[in-house]
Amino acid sequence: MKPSSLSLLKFLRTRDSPLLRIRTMTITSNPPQVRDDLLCSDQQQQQSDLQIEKPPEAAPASLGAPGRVLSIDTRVEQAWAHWKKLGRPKYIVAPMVDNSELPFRLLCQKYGAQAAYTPMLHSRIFTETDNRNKEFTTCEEDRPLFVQFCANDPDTLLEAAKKVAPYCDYVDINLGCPQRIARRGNYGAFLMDNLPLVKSLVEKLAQNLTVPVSCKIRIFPNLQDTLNYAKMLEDAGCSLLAVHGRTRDEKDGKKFRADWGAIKEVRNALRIPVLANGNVRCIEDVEDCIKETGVEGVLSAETLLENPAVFAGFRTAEWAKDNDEEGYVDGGLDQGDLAVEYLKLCEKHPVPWRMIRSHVHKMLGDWFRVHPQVREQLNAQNILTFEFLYGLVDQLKELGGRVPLYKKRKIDTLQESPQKDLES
């Protein structure tokens, strides 16, 4: 194997055997985006080939057998009986991009996430022998998991789909990303002009796998089209849908709010389980939302990304500072020790560097804009070493002006997570 490849393989670990690692090479003339695809792990791996084929484990009674059309009926009766199979989560990790990688879900789930999808997976490129493990990566503890795809072929989707069916409780159809990334390459929330094709698409996964499919879609801007759309899905075999309450052009949150009411009516419409995306900056947005829609659970991306402890009742300063009156108090938890335990997750479970140093610059942001000349330093490292970045953390640190996250005064800072007080 040349070592300009190694660079490019991943790793993956099955349900009943170890954590398989590929040791890479730092190559000091790569230009600095080359190093950051890196994986953060020097550790050799006895076999040259990885493969993550494995026979599907036999499809649990409730699903049927591939190839098998079933009635409505019965479809909704076992997407209701698997979803409470899994313990019907409420707090959940979003697909993000690079983002909501193994160690950032497990992250989370140490801080009350229940559920969590993979980044987004480009099916053709994934079903290429050179890429077939390139950034899926999961574990025993990893779950539920929803590993999540953008397609345009369903053929494609699902050769990508039954690789890692063994894998996970859902395989998840990207029909939400709004990028021009995805206007190139005809996915996501492009595929809304092309209804006939996102029907193919379900239908071949629903129709043939072992494990659910389920659907994250963009409302439309009329809401009889967001409700028509929705009801397609479930007909073509959806089992489950998360409803981004934005529509396509709605790309940034900040400026745009989410339509709770628009997800309400597709709750109502449908008979599936149905999640809720958008507007999520607190726990407290959590039940809110769950409150006024009726969905079974909601999803978090960009909140999660500067605080990974939001599940668990932590607000950042910002927005402890808004509800002064409720009385926060610091919650004995900073960005920094949420840094610390995602880099020791990452020495156990390795990603590319290029995600490591995305989720530093999330979780430090607040520390960074006290002491700028610290995010300096990680800007100007090209290569980046664990060693380097605990420096970084210590620094921050030592400089002062530490910035806690805050809980209710009511709330125990250490009470057990939402997810022991689910099971409980």
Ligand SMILES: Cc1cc2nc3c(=O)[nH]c(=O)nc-3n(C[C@H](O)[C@H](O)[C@H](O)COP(=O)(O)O)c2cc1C
Second form
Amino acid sequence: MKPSSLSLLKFLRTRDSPLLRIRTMTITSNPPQVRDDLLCSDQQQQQSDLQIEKPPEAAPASLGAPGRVLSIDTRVEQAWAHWKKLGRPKYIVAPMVDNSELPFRLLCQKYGAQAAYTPMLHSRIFTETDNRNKEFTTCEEDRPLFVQFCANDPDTLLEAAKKVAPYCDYVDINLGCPQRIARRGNYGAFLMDNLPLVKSLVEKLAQNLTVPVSCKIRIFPNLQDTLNYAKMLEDAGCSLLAVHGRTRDEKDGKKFRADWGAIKEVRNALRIPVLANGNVRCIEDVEDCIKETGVEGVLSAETLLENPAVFAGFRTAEWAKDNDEEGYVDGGLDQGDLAVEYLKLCEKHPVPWRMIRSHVHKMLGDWFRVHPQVREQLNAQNILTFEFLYGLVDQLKELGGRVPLYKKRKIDTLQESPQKDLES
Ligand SMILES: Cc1cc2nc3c(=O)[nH]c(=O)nc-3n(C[C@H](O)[C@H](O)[C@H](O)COP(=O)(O)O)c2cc1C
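Show the other one: the form predicted together with this ligand, since we just had the form predicted on its own.
Every chain and every other molecule in the complex is listed next, the one we just looked at coming first.
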């Protein structure tokens, strides 16, 4: 029978591997945050999902024979052919460290996402340690998929990219991370200070991989610098560019609005597909962004964490109640139910507990604000189990009814959902 899921977790299959022994020891001797690094399958010994499927015979897409330098016209043509073959996805899950992992991607896909990025993987660590590969899992339904790496060495990046190429539709280079760890590690947005290095990273992948290379960037304070940067990436072989419309210094997404004007200029200056990122709180924002910038699709990050159903048109109370005149009604979907769906996906596709903990905090955030004592229980729980987490949702339901997600009232029916929000 064909395995239902792919995984690079080879070491877990080997019961007597040294890595497994080391990991088992950490269960008893390490502090809570390290326990959270364990896969959620460890305590239950559910390893049936951790199978390695033989990579597909042929790579899913090809930009010509590796090693060949193609003309810009040919590359642009192939970039569009590839994008069209993927169905030109508009609704895209942005890369999020510890948060855009397989179960979350699948949950978002069920509620309207048409493509997704993995969390950023560190190319050097990915090539050096098998253990690190537990950060990347995928399965057949998990497509179209961008696998994102940070890197500052072309050969290391290529080595890492080759490992994941059979399982994805793009290998993406993170050129946007503005965090201190990226400054220390010399990657992400700090490569904006070394554009020749960026060029060499893109060229290396474009000329040696059969899977297209994409990049995710931030903008420069000066528009012309941004346009020169984007053109350089396209010329180097980038097949798709995602533009986060904030500068490296504009770290706080709540404080700084993304500059859709700059994204529009990039879109108009390039010939390859361009995606936008920033300012998306609801599905109407996605449509507005596409109309205003002309991009192919839109990435969302923070909003999806609280509301994984945003691409299906659902809004949290925060974004619905302020707009009562537009007529938002209970959409018949509850944040607690979404959390349960997510947990079930985690049982099927194991991930480290720290990712699950993070999602539960975000998805149940509205409930926790009303019942902080339940959040305290979660914080106090050093070793998580699914039983505990399902119990947490039950407890919140008993305490506070529902926390519904809202949808725009249908003009023709004007019908309220039969379910009632007990908190309002
Ligand atoms: C928890 C979290 C983790 C993130 N990790 C990554 C990452 O691994 N790679 C990346 O390029 N951007 C990362 N980002 C940035 C997002 O992809 C996105 O560019 C940013 O949040 C702006 O989009 P938004 O306004 O929809 O949140 C992360 C953002 C969040 C909130």
